[in-house]
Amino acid sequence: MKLKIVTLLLILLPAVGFASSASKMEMDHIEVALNNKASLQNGAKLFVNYCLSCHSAQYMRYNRMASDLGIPEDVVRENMVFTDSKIGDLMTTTMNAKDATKWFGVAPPDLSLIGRLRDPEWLYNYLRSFYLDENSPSGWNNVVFENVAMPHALYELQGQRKAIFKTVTEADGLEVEKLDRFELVKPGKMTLEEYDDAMKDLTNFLVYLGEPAKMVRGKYGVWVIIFLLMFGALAYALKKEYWRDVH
């Protein structure tokens, strides 16, 4: 009994953790596009340059992803395979745990399926709300989690800013600090939109690897409501016949 508890206080603990990071800014809203392959592809190059290294995907396969998202298998082995997996392995990381753990506080999880745990927006906004902090260890802190232990990977990309806040009083009569605007510090290599839109195609992939059967229902379902309607619509008239002597 006492192992069963355990269990489940350990499985429930990430959840706790994350809701009790309320976001200081309002979000903005992303549409997820999983019939998008440019996205998707584009998605899966981010991650595996600026994720992989720190991030597993460990239930997720190269071959499975270059199958999915219409990436040639040889293109993947130059391109997006770093180590010396095999094209048919898992995306593990190499970074040891207990190294990993020294450096942030924090083994780095399992993205595998954090595009099921968090919704896309969460993800999106997240991506794109890191600034400079001063007081954090890893220098770097973020509007939507505050005080995450993980640094911005992506700050090359983005560049380096800091957030202004403001004191706002909400309905209640509560004051709390919310977001006012970022300061660019450093630019980086992409303008604001064009980093914007590289964080909606790594929030799509990210959705898609929680939950790679998406794109197989999403392929197949179309015929199958399209079957469903053709047997109603002859189940009906067979009914028609039926009850025809009847009356």
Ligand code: HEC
Second form
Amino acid sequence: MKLKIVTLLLILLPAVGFASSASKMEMDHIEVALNNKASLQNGAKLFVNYCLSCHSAQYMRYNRMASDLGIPEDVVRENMVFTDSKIGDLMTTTMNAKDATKWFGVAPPDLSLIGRLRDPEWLYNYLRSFYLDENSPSGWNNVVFENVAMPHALYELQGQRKAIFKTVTEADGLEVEKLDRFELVKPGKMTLEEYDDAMKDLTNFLVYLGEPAKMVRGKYGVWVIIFLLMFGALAYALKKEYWRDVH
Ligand code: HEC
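Complement to the form predicted on its own: the form predicted together with the named molecule:
Next comes the full complex, and the chain you just saw is listed first.
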């Protein structure tokens, strides 16, 4: 009996967790565009400037990124490598995990595979949903990832916002807290539209980072389909030719 209850709890608990965390705000949609080099390059620039200080991307080398995204190696060397790493090195961070844990309570995870762990929609909305919260140790909180230990790394660009919540009664009678709106307290360097576009680029880059081979696969895919169509037409013509005398 006891075992049954425990099993039941184990099954139900995650469901309850998801239900409460997923419903605080409507997620905005994003189209991932891995064929958009300009977007990926801008995402890479944002990533090395604003994220690599805390997070690593330890499965990616600078020169692989340079060739995949069409960025000349000297541009990467001069503008995108801030540590004493070389162009062929992995994109590691200078922050060590022990210090990070002391500062944030939890070490910033490696972001190489984050584009597979989280879907693009989640990443795009997460990066746009930081708000000021005086009760949080970093001074920041996030509507998509409640009580996240990460401070808003891009507040200079997006500006500083407050979140206003409202209580809503759901169809089943349950009262839940939902985001009503964000209020801009101090504008950043970008307008909100520019910031959203920049976050599309950064999300695009994180998806690329999670599976760099996808870009190449997409390119081959087109040729494979063209080949199959041509081969299909040829096979059909051949079949007609063989059967002509039989009919
Ligand atoms: C000042 C250090 C710092 C900077 C800069 C920073 N982060 Fe973080 N980030 C963290 C920490 C710490 C966590 C862990 C949060 C937690 O688990 O509560 C985190 C978590 C995350 C997560 C969630 C991972 C998960 O568990 O799903 C994502 C995504 C992320 N960061 C992306 C970024 C991106 C993109 C940038 C650059 C714009 C960035 N971070 C810049 C410290 C940082």
